[in-house]
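Just the one chain here, laid out as structure tokens, in the form predicted alone.
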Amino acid sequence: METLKKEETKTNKQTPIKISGAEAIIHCLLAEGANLVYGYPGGAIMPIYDELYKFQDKLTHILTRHEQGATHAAQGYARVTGDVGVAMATSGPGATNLVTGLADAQIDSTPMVCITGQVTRHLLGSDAFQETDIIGISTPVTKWNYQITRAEEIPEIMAKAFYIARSGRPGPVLVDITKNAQFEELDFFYEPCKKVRSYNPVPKPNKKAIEAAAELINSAKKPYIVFGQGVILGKAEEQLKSVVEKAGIPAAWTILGLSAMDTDHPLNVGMVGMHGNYGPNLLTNECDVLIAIGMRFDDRVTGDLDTYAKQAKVIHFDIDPAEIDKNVKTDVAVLGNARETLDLLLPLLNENRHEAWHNEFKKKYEIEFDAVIKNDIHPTKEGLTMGEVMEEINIASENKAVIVSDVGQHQMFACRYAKFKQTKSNITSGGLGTMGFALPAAIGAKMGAMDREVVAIIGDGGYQMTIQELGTIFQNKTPVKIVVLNNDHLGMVRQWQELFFDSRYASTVMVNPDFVKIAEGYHIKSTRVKERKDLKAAVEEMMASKDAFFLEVCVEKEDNVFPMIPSGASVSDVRLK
């Protein structure tokens, strides 16, 4: 089977070849370097799957157990590698099952290309078997989408799809391909896309804005940085570190910004947000210059906007003009890739230390440690806590693991207590908050980083939403480590019910199956821990395993995650209990 090599596409010296549309899809994927695809076959995409079979020595397809699992696996792969993740599904329910993953990738800026089959062109709009208007459905949750109805469209549209997905602020793209277009032949020639009319993915930095930002920072007495995933997506980790160290600015992270800076760096002061650290939240309303880098002022970070950082001058570094002034009024907006804009900012900054300001964060940390942290990671009560489980994982992994967390209390404990030395180490569903994300995302993350340990941290509720992906782990012998923190409740909802609904636990108590037996049914080595004396050895056994490993830890049923900013409250109203 003739294959167009990726390097040939760069020279533009191809000779067109006569192939089917289905085969053209495979050539497009290979030309873009996408040699790993997650998906689930069906009638409307069967021609492409037939070509996948023929090209299996060059392109690996991972059969997930559900199409949603395919999208989350593609997300995990994309987040840990920085490359575009690829997922495939058939028409109708196969396509609609991708929507949650598309929405998750859209709000978390994850580069992904989803390919769906569709009924034959002449049946469009006829309510044919398994026909769904996936273009109309996915429009609000994709960066771009397109329906191919003729084979000759395939090279140009696929090239455009990958370019849009990975450029600027990344995001998901969906390409829907009618069955006739898969069967039709075309003269195939592939040219990577380098530009799209009216699409400017990376704004050119404005030097005057950068100079104005530097002037504000240099004159500040209490400057404060909050950095998000834009630092990671822009490959600006070293630039952030240089700015922080030169200007002596305390820096806090959003949950998607976690791991962009070493967690033990002396100027890394912790996490902002609803369950962030006490000082970083409280002192947001005491800084005089707030520097936001690659973050979008999400409501879980800001709380009540009417009281958020009103005393501060706000500098916003972002690649997306739509984020400027969307939630928080900006005094200086610096558009562009964070790597480029921070490089331009660095020589304009004065060296500083701001020791008195740093001491304010240290004092607040001591308060939080005594009130919360020591009880989370070194508890004296009988029951196990999620915080101490994370601490044992940190020790056993030497802070080198990729942590993939699901959504709920365990997510907040994971983000608060996981420690990292390497970027792209924290993978979670941030903006959409998708329960069921972690297990398939961990599969993708491990396949994208086989040289690293990947640990999924999951609650008993979210685990059961995608538990079928244990089959994907078993079939592919993917050596992920799975930790279920089981409190027999939908923990985060239960916490809110306790605090704000007089402990009326409406539909949050879970009667769970035997998770260990289920994992063993998939031939995954498993163990359960109920007592503190067994935790350390179990974690060490898990981390030492060369194969997939399932660990269930039975934790306190009514253990809450603090600090906490009540929904809609000011960051100044952060609670320690």
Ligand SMILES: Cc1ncc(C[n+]2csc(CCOP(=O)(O)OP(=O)(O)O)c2C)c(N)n1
The other form holds:
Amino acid sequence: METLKKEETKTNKQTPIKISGAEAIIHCLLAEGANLVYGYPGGAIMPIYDELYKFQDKLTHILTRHEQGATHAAQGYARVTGDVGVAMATSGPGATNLVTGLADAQIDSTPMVCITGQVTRHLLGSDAFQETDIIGISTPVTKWNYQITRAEEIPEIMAKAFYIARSGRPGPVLVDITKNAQFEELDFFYEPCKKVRSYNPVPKPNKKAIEAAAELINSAKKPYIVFGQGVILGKAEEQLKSVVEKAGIPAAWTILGLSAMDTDHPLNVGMVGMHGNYGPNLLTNECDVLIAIGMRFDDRVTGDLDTYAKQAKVIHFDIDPAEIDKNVKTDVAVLGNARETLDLLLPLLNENRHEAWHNEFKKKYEIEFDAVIKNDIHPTKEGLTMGEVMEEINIASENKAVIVSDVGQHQMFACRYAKFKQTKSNITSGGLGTMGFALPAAIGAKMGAMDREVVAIIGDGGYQMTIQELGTIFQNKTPVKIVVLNNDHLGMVRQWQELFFDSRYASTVMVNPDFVKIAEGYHIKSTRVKERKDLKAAVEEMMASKDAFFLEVCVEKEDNVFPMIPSGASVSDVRLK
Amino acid sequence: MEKEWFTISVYSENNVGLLNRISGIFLKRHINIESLNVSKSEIEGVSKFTIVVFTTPEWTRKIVGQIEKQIEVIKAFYHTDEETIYQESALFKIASDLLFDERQIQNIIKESNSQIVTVSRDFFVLAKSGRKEEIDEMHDLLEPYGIMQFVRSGRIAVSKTEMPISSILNGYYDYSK
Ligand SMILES: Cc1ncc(C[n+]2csc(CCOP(=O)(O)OP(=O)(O)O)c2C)c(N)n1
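I would like to compare: after the form predicted alone, may I see the structure of the form predicted in complex with the named molecule?
Below, the chain from earlier opens the complete complex, with every other chain and molecule after it.
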């Protein structure tokens, strides 16, 4: 693909070629290195699909079974590779079906370009067949969007779309193209976008702020790092590790920061947030300097803001100036790409160990282990637990798999117990909490990392939101491993009902179909486990399979996830039961 | 924190969708736009939104941060009333016979520093520029005589301090400040 990319750009550089707008779109995609796109055809985008047909040796289009699936697959691809994911759809219902994926990508800062067809220019605004104002609809959930109505706009806008999607704090971009612009011809000439004058993607690091941060860290007795996805997006994993090791600072992750640092690293103390680890939550209110790196103090992380880290000086490293002081007031703000700012910070830090402070995390871990973890991963009761399934997957994959989780209790178990050695390995819908994310996202992740095992962990509820993507897996022979942790309930909501609504299980009981039979209908190898004695072998069989594999594990129906910070409570009120 | 009047000045590329993006930011936070004006600015090809809100300094700062984040926005500033020179204008359409029959109306015109823009057989139009209170006051004075139509513009404002748009566009601006 690399050579192709160069060829394409070279010929275009020499002389502009006269081609249709639809063909121009393909050349733009190829020039941006996007040789894999997800989508679903329809009337208003047919000229582009016609070109996809002609260019199928250079550009692969994966037909998902729903446009939402196309966006999540593009997101999965983007999250595992760090490149821009691409999804396309027709106008009207095709376009509106992209909205959930756009919103998900927007809140989780995922680089994605969505291309939608639109009715022909002279019909705009006339309530034409399948006309919808997707620009208006998608505005709040895109980093940028644009409607192309003339073919000659295509190269510049597509270049800008990719540049904006991937630069700075990444995000989704939607380009809507009227049908006439796809048919019309233009003199095609492609130049990648390097700059948009009104847009400053990466603030320049300020030396003084970095010095102030170093001074605070050097004088701290109980410094504490919380890192988020900014570390992954900024490719700052090595820098983070060096800072943590040199200054001896315990470091915890947000759900999207997971896998930026080896989960077995001695200074990696676990997860913060509603279902995060006990110590990392509790000790947030005991540290003296809180160093937030590439995270945005989401309410699921902070709980009640009035009682969050009030005793601590706060240093906030972020690429997005709008995040500074948005939720938590900072003492020192360090703007910039984490890779750059941490590189500048490192030489200013004193070597340190903070052993007593680190021991407090260990002590809290022991408390959590006895009260929760032990029973989660080595249960003695009869029913199977989600935690033990994760543990078996860790063992069978040697902590090397990409784990894609859906939303609910199983997501929390996946993120709490999955082990990672490699970055970009935890793919989950963090900010939006989109049920139905995992199955299509796993398809994209697998296609982005063919050399790795990709395991989707899904609940019986979320599975049925995008279950039709089994068809995509079957048609493309995508060897993803699908694990459904079936508790016959919308487990997470049921847990809240149990704890906060006197166990009134309003619409959270699920009568489920035979999932194994459904997988078999798509010719996907599958098995069901109901008893502990069969679990290990089943997980091993799944991991050893060269093809896609579906594993249903019937787990305890009314288990809960702990620790838990009840919604709106303080991190100090983290409950173990 | 106390609520205050703030004038938000947004310098941007001239883009059709941007108004939608900007108003969405206010919508999300349930902050009412008290007045909005869009015009060209001192720099060729650069538009200027002047938005007036009544809210706390903290909310204003956060909103301006979100506005500035939009791709087509070059820079956004916010100022209190003391930090700006600002004006609004209003038009009053009034029946022509009043101009000749009501002596008091002529006094109001004189004292309010307003101009007669046009006079026809049926009506005349008064234009008044000034602060909102001045316009409100004039409205109250004229109201008893009957106002056929009234309209007031959004606020326009310039800041006392510099808004260094050119240096931003030329890449000389230090964002870290
Ligand atoms: C699209 C969507 N609808 C509703 C919700 C609210 N919600 C969050 S978790 C959950 C239950 C998930 O149930 P299941 O997929 O079976 O997973 P479990 O919690 O049982 O592991 C629901 C309904 C959501 N997050 N996303």
